[in-house]
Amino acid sequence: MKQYSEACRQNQDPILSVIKPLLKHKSHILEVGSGTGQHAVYFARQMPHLHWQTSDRPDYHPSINAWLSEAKLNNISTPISLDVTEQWPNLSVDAIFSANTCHIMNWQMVECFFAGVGQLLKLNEDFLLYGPFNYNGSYTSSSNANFDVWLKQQNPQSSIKHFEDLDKLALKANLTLVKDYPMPANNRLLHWRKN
């Protein structure tokens, strides 16, 4: 049941270096799309002051639970079912984190995702989104262009999304961009704040 992602292992330290200072004064975070469960366990262990709420569609829960069971951390919760296109659970969190999710989603799902984030977060709370993004209508690297081809072969509705389109969705959800962090392997970490 326990799944492993090499990409998670490779990006966990670069992501941590950015999000740890941003989450220093936070207490409860929702991870949208916890996937294997690796990120949740790693980040919860590195930030013991923070309660980490995992979430994903039910078919991902066995792997997330396997990672949580092995880690035995008291600041992480078993996954809740979350489909961004459906009713979001009523949670009390002061930040939302998501990694490598937007390029898997179709555009309607991304629209629902940002709307849900905007509804859940309160004033001055933070949304942190990690992944590959296009800028000015272009890929940032040939590797991202190749990755996009591969994504569309898996699912024609999957694709690397354009930063400018995401920022428009953020503004509709009353989220303002605080900073766009360059990350290794042609990825970015986008930080929006609810206003």
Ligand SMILES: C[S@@+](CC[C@H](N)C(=O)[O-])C[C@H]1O[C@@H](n2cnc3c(N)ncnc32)[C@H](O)[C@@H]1O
Given for the second form:
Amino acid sequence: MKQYSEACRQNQDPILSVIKPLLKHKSHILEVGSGTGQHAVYFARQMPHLHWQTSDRPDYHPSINAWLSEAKLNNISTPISLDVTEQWPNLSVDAIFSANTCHIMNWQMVECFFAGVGQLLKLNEDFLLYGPFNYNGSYTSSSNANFDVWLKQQNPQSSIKHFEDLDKLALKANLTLVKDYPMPANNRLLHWRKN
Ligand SMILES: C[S@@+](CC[C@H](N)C(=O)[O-])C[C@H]1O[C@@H](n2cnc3c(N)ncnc32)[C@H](O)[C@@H]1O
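Could you give the coordinates for the form predicted in complex with the ligand, as opposed to the form predicted alone above?
The complete assembly is shown below, putting the previous chain first.
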């Protein structure tokens, strides 16, 4: 039921330090691929001015619900079913956050992901995407290269994506890169804004 992610525990504070100032004037956040539910609880507790909407594919809902039941926060909503390749719900949000999702997805899913984000966000709203990315056709570290081998062993369609490819999808979705933040353990936090 309630799943625990050690990666989330390790990256939650570095992520919070970047997203907290960016979300200072926001009210409604959609998280795509909430996974265990751990990030949602942590971020909603640390940013009580936000309403945090969790989402994921149905298999993940029991763990997200378990974290939410335990946390008893009133600024977080039970998960909606959102597979980026299917019809997106008609939500009113002013930012979208997602962590460690693109390397799990195949390329067609990533294309749907960016198209969906572009359709949901309105002018000047923000998309915050955390994870490992490649630059200039290369891994940024040997640990990311090893991680990519491991990912492909789990699912041959999973892989670390190239930042430049993602930024092309972003442009197509009318999203402009605002900033690319270096994060611990060779991860990045990419911030795009709808134009
Ligand atoms: C490695 S987990 C990351 C979960 C969580 N965000 C975290 O940081 O721990 C990858 C997540 O991507 C989600 N995901 C993969 N493919 C997806 C798709 N097509 N639509 C929506 N979510 C997807 C999975 O369901 C899972 O929650």
